[in-house]
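Below sits a lone chain in structure tokens, taken as the form predicted alone.
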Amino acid sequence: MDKRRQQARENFRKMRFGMFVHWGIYSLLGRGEWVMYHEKIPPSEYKPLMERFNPHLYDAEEWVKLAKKSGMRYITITAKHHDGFCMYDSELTEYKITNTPFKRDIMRELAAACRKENIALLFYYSPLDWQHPAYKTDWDTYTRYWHGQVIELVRKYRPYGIWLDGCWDKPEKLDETWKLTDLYRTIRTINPAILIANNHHQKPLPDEDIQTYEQDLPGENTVGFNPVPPDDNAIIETCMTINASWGYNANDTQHKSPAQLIRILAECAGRDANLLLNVGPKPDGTIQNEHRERLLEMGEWLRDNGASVYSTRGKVFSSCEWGTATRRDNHIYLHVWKVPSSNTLLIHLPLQVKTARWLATGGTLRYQQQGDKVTLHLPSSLPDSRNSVIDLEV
């Protein structure tokens, strides 16, 4: 493997934390991504909300800052939806972006702002589309028009990486079918270190970089869209909604609480895994207060407790019943939002266990370490409700 992809990769595992941003112009409909297909909207239907689109309150700006008070260290929003509509100023459809009312480019700027403020930019992109007419009738045809728009984005945005989701549609022979060897050697001789992610739900190919798990913790089929355990040689990420809807829906108001959302993000260190967390912004380019609010307090929790999530590893224990544990170098973080009623914590720990201590505080917790098994004494009440975090230097 290339050096310089196998540190974007370690480089990309560190960061632990991301921007989801699923936007439109389904969002003009208000109720979700795939609001076309669900509702069986014709194209000649659908293609005219274009003409309405104009997100007069964008700014890339603002969007980056909150990501970067969030604690996120990158963003991966979607170029082109399966509705096929893109998102930015392709030279190869008059369906895009600057052919709206609002006539800018989204990506041009939303790169400029990440590179900024130093954030990884990613650009999900659908080669499933609704809409393009080759998609059913000309294989070869389209076939090249979205490896073009791929390529297309890696040469005109730089991105970190790209992220593909649609190629489930035709699962069968799947490399052959969608030529994605072929692509990714292309876009890697005009940036070798490219990442590759592709939501295929199947085993990762050689040349793809990053397996995730979509609205499932790593290794779980809750949602019957992971079938297919961690690979070892993969970066593993859980992509998840605040709510139950990628895309914008006005009528969803199933947010999860701060407190479940900050201890997924534990949950998915734990497991050695990125969070990549979604929002949906609404039609005029602001995203939802709701949104807003608890991606600031997740921020608010990794000022205090930020080394516990970033730059660690997880798999320290086979099972944490308490929460979880990351670990990095001399230290071993336990991840606790569920005290057992004893008010103990027994750890199996083959190392000696130096100083606990509170990560937040700095406060120190009585322990006893006799062989390998080490007791801490925990108070009856934790000091953070939604995810309390010992260092333990060992």
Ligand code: FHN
Given for the second form:
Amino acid sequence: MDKRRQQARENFRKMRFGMFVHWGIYSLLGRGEWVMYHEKIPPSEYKPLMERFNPHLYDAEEWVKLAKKSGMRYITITAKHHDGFCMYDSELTEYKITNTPFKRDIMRELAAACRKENIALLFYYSPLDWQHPAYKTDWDTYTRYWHGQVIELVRKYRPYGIWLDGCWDKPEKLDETWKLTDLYRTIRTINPAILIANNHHQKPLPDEDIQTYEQDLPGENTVGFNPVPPDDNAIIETCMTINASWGYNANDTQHKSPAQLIRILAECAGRDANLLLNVGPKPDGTIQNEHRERLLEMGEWLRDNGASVYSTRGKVFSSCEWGTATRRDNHIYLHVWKVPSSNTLLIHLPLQVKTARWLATGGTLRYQQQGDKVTLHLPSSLPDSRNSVIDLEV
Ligand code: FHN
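Switching forms now, from the form predicted alone to the form predicted in complex with the ligand, please provide the structure.
Next comes the full complex, this chain leading.
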């Protein structure tokens, strides 16, 4: 593997936490990104939405600063979703953002803001296209079209990675059908370090870097999209919504609590995975307050506890009833949110513990060690009920 790609993979894994952005003309309807399909809106009625799309409050720098304050190290944004509308200035179609009243190239502005703030930018792109006439009638023509769009995204905006989503629409003979190896080879001649994710829900292809778990922790399959166990050769990433919708949905108020989101982030790190947490911006270009508030609270928690997430590895213990654990160098981090009734934590660790402290405050904890059995004494209530991290120096 090219050393630049290897380094990009390592750096990406260390980032641990990214912002997923699902944004398009569907946000005007406020009923999620599948509204065209679910409400059987014909392209002739759907495509004119672009004439109304004018996100006058869009501010790429503000989005990037929100991501940074939330402790996110990368952004993955929909350049084109299944509706086929391009949120970037594509040379291959007129059905694009620069032909709306907004006129500006959202992705060019976001790419500049990400470079300025040292945030990695990846593009989500849907090979599935509900409106392109060739998708159903002329597969070779359509393949040239969608490959051409991915190539122009890589050339024009130099993203850290490409995140494909929609090949599950034609799952048979995946590589042969979608000509993925050909496409990956081409984009790697443009940028040898570029990372590739493909949310096809099958075993990752050799040239794919990121294996995705959608709405599930790695290794779980509660939603039925994720039947494949984590692949040791891939970087694992869970993508998750804050409520239950990817695209803006005005009626979806099922927002996970900050504590739930902090624990999901820790659980992903504990399973040696990244968390890609989604926002669905409104048609005016703003991110809804319920999501901003939760992201900012995650950022506060990470300011005190980020050492137990960023640049760590997981798989420390086979199971943890009390939370999860991560490790880095000579530190083992115990993420605790379920205190055993005995108020003691018993772990088996074949390493000599030198110190046991609360990561956020530096306060020490009482513990005993006999061989590999370590017993830690916890207070009756945790310093941080959302997730209290114990830093074991070994
Ligand atoms: O159909 C898409 C959906 O709209 C969304 O983009 C998610 C995000 O991972 N992926 C697909 C559903 O599997």
